[in-house]
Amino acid sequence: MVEIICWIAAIFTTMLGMASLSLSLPNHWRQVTGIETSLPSRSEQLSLRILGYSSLVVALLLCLAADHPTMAVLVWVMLLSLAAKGIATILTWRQHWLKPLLWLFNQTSQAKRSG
């Protein structure tokens, strides 16, 4: 049972990581916001990249917790490719699905600016 929870959490964190890394790129940021002149600030880009890479590391650790290391690394690599394909598909067909993640970073950056 614990292994299944670790696999599901690994899938979720891999998707989150790939989504964060894609939103750190200006073209995908504009694609999701729908505003041609919208660009992520340097701090938003850095935060998105830190979240993206740390999510991918957490996914690797979850895979290692769920299975033997050789199988865990193999599954993690396959999850990376599937997540990249999934995020590319979402960016193509349903960009608005990534808006909650964008909203989270807009709220964080607005809180930093006002505080």
Given for the second form:
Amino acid sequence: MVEIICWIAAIFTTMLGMASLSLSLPNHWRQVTGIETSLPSRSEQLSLRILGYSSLVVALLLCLAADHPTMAVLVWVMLLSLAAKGIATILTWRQHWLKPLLWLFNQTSQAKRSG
Amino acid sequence: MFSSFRQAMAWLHTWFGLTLGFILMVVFFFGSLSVFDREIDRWSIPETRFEPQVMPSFDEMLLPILRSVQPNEQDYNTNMPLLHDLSQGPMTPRTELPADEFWAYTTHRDPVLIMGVGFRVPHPLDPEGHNHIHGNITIDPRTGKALPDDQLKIGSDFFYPMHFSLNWNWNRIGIYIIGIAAFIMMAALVSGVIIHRKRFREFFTFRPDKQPQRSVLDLHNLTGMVALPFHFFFTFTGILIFASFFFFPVTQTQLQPLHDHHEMVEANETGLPHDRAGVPVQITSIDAMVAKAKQRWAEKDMPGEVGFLQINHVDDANSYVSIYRAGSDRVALVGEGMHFNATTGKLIREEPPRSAVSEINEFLTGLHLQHFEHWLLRWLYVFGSLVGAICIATGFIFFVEKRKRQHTLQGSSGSQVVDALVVTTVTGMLVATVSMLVANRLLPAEMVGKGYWEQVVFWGSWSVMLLHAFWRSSAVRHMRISPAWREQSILFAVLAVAAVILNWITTGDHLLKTAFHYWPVAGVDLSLLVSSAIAIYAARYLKKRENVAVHKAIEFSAQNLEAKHG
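Shown: the form predicted alone; wanted: the form predicted together with the partner chain:
Below is the entire complex, every chain and molecule, led by the chain shown above.
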């Protein structure tokens, strides 16, 4: 049971990681904002990448918690592929699902700008 | 010839992909089915639909059964004349051959137990060789009752070998062809990354609403990129597993004396007798050895069940028993073998800790062969290989889409032929596979040569799909989509549903009964239904696209006419 919870959590964190990484790329950022000219600022890009990569690391830890290390590494690598494909699919048909993530980062940058 | 390195890579990627991609398509698709080969076996042989069992008592159940096994008639007729030395007298009759080796094998996914006997040829032509005539048996480990061994295990005896040998065993040619395809796959992966390196900037891009050429390339790149580690590792480990085969017959010819010598040295070092002593003796309790082996594994912090057990030099003073652990809890294919003297029951040898090299090798081969118990990883492997299949198929479609217009103008039939072959390897292969399952349910279980006819249906329906694809391919020449894609999708969808219904009618196992109670069968049924739904969706989508393509084709020919007549 514990391992199933860890696997599900790992699926979500790899998805979150891939979503953040995709938003850090100008093309996909534009896709989600829907504004042709919008670009992630340098700091936005950096924080998206930090969140992205750290989520992937958390996912690896979750996999390690569930299985023998040799098995966990395989599960993690395969989950990375699955999540990348999943995010690509969301970006194609349901871009708005990623809006909350964008909003989260826009908020912080707006706060910084106004401050 | 090429103005840049990238262009050279593009050429390599295109033409290598085009020539061997069809083989790779087969490898990837049947690879994905092999992940669940034992489950497909359960589906195709209803007598074996029960829960997996641990290996039963050897002394009480298995030994008496093994003693009653007879050498296979076909094996005897084919190989006995090749192995027997006629100068020493006539051939020993089939039923009088003495047993030399007993073995039993099971996995955590096998309800049945496969066992076999190697019979000794008393006067062999080459005394150093492995002179065995075989006899195999499959039993129900709960009762010891023999199960039909002549029925084809469609999953593990047909789909799985299809994955690595195309079931073409003549001089192992299938294995060599797939080996070449695997090397090409490595080249295609590297060259693909070089051509599309800019893609990393738009890693997650797929634009299905763009023109076909663009969106197909998107999908090709996307599927190639996201599963790159999977594709790389599986190709690499696949080559690694068959490395010894790829040296062509060298290992069996020039290196044979070295091999024989190595066996002798190894026997000396390990203390496991290479030859029979010629002194008949009784074997002692094997169950006691199994208990001892299990105890040793538990002491080494890896408790487990027996996966493979073999008795060598049966009923001889040199007889010994090798017991291997079923390594279902880790990736590496480890046996942790224990070898006992069969007459005294004393432990002769416990395999020493492995070297770093052999550990890496076992991890890599285990990664590919996936004998472990991990349903999530199994499904992730299916996902990986299907993504690989999509990558190859979209590569082909891109080839056709890119050249269709040009070929039409030049009057060449290149893209037409490629398209027909792609239809055959994508939808045609699906139709052939599911036709085999339908045939399995329609042909009576007691029919002699049932497995043969199932294979005839498989190859026959695939050939028909090839003819159909070529027959309908003229549309490509007119800048349209070949209707064969849609028609074969519909045929597949119908057959897949038929297979599920036939399974219900002939065995009484419908989804309400099997779901949550017997996943091996429910899983096959559900996968068939889901695939059928996807095929229907694809057919409807294709219909829409065909209509758009017809309009475009009319425009195109109108433009052509205008251009011709000024």
